[in-house]
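Next up: a single chain in structure tokens, the form predicted on its own.
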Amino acid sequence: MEVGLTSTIPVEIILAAGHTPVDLNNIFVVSPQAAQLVRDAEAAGYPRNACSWVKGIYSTILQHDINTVVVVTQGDCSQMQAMIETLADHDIRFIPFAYPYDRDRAQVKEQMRRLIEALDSDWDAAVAVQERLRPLRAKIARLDEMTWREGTVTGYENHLYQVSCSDFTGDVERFEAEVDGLLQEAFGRTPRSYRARVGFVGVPPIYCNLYQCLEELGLHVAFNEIQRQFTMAPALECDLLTQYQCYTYPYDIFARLEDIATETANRKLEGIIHYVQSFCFRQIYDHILREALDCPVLALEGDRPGGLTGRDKLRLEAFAETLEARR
């Protein structure tokens, strides 16, 4: 059975139950009809100023006839609860999962226990899946290292394989084979030279050509913040509960800031691109990031799926010139 996900959750529990995880965000954003999916939601009554990710997920659920969805009702999107209520007249089972704001260990464990019960899974089986995934997650961490330390993996490749760790594209073995192939290819590459090294922080972008544009501008994305969190690499050797307690995205901003500051220094980043989604509460974090980081920060706002606007490209070009001049 396919189990849809609205955000990264303990995927080990789904796999332990014998189900196939499907990250609805990934299905939506790579669809050739992504823009149409947003319009379909608006035709169904969604307002223009609702998040396009939410509208896309709504239409994706209906288009792919997904009957079971794990919905992150706390720690991700404030509009998600309303989204599932608009699907109340469809025969869809929604399983809520809430990350506690204060990262309370007992509450995280209780949410995981409820998910196990809802999917008729088992804690020990989930732990066994975690052990099975650990070497694969280590390979993704190696790809990340080859991105920032050796420069033989592109920022886009880093983004793509890290963001895919939310569901491992629904097929762990096939995904691992693809990772192995990229690792083997990257070992034979010659590192490129760039105008500047930058970090990408914030939610993954809705734009389809952002990383390609950055490459063309000579900006090397040596850090993908939230995507790296999806891989669980920072807690690779931890137990299953601690792994999701250390996952920074769904909790307060301060653990994220610590992670960003640490990696900015480790990876010698010269600037930060802070991606914010239109109509998302996380836009408020931009001024906190600027105050906390000791490097130039460019806020880039995205709304609907598609390519960068001309204005976006001009701003990125000016940012690249600024970083190059600072060298």
The other form holds:
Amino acid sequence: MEVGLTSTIPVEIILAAGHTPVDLNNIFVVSPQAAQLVRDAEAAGYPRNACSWVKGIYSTILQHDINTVVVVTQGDCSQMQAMIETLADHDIRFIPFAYPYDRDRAQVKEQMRRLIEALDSDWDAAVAVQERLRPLRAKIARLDEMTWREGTVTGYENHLYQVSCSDFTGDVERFEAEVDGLLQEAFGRTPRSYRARVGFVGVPPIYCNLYQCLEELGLHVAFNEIQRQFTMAPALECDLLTQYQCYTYPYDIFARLEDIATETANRKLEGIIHYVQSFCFRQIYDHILREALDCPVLALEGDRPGGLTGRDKLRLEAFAETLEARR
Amino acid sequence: MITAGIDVGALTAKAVVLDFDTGRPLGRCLMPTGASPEQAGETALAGALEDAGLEADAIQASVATGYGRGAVQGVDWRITEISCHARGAWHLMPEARTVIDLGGQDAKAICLDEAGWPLDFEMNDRCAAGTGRFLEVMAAALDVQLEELGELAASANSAAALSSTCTVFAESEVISLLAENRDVAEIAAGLCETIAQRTMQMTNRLQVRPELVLCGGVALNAGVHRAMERALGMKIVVPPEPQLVGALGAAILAGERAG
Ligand SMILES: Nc1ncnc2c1ncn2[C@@H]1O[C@H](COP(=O)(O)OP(=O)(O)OP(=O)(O)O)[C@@H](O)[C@H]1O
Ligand code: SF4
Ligand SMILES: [Mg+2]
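Right, and the form predicted in complex with the partner chain of this protein, after the form predicted on its own?
Everything in the complex follows now, all chains and molecules, and the chain you saw is the first one.
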């Protein structure tokens, strides 16, 4: 059975129950009809000023006939919660998952236990899946290292493979084979030269050509913050419960700030692109981020799926010039 | 070395021919961009060359900037308005640490380091409210010449409060104020306030340090200039030809890149 997810959750539990995890974000954003999916949701009554990710996921659930969805009701956003409520008349089973704001261990455990119960899964089996995934997550960590240390993996590849770790594209074996293939190919590459090294922080972009544009501008994306969090690689040695406590995205901003600051120094990032989604509460974090970081920060706001606007491109190009001038 | 800077903006195309070694502009040209940015760039450069009394082959290095920079043919480099305005303003005033460019369609604020390189910048997003185009629409609604708007605003005893920040809605707000028989000068002052407030919002994220240089066509509007000084609590310098600052910066960067 396919189990949809609206955000990263303990995927080990889904896999342990023998189900196929489907990250609805990924299906939506790579769809050639992504823009139409957003319009479909608006035709169904969604307001203009709701997040496009939420609208896209709404339409994706209907289009793909997905009838079991794990919804992150706390730690992602309340727009998702409202979204599932608009689907109340459909025969879809929603399983809530709430990350506690203070990352309280007992509460995280309770949420995982409830997910296990809802999916008829099993804790020990989930731990076994975690063991199975460990070498794969380690390979992804290696891929990340090759992005920033060696420069042989592109920022786009880094984004794509890391963001896919929320559901391993539904097929762990096939995904791992693809990762192996990329690693092998990348070992033979010579690193490309670039104008500046940047980090990408914030939710994954809704744009289809962002990484391509950055590459054309000579900006090497040597850090993808949230995508890296999706890989759980920073908690590679931890037990299953701790892994989801270390995961920074669903909790407060402060662990994220620490992670970003550490990696900015480690990876010698010269600037940060802070991606924000239109109508998302996370836009407010831009202010905190700027105060905390001492490298230039460019806020990039995306609304609908598709390509970057001329204005976005101008901002990015000027950012590249600014970073180059600082060298 | 003789260099050229061509700035094809959303509303106007500007070109400056520069004696790079002395830093002295030899010729300049300002004209409407019209429908073809490529044509506008070419014509503006020809105009600046004529003004300088030079032939095209005198130009040893050139840079195109502005939103139409990609369309301008035959230039050596294309650089964004951000870098060009920073360079141009710094050339005119080496003490400049903040540059605000209010053009026809875009507003930009740039922080500079001591050497005149941009450290950080901000742009208005997705909306022409707070730019020259906004003022043009409003001047038409008030039935006054754009050039008079600033002086008219200065003559007002108070500024009409305009709540809307969107060009379209602000226009209907202006029309209702006129219908209420509000003084035209007060409405003009309110519009200048609106521009200043919008610009403030944009600069909030930046560290605005003196000297502050205001350029772009809207800098010619004395009402906006004064409203911005009040809003920022800081003296603001407007160079003599504020609309040409980007083209001047482009000509300087051309010389620097050519070495
Ligand atoms: N004499 C004047 N008095 C008042 N305002 C003026 C005057 N001349 C031009 N402007 C203003 O300048 C604006 C055009 O500015 P500018 O030439 O810097 O724009 P641009 O470079 O074409 O646009 P952008 O930089 O947004 O692409 C006009 O919209 C008008 O509001
Ligand atoms: S981008 Fe923001 S508003 Fe949109 S789904 Fe994610 S958290 Fe919610
Ligand atoms: Mg301009």
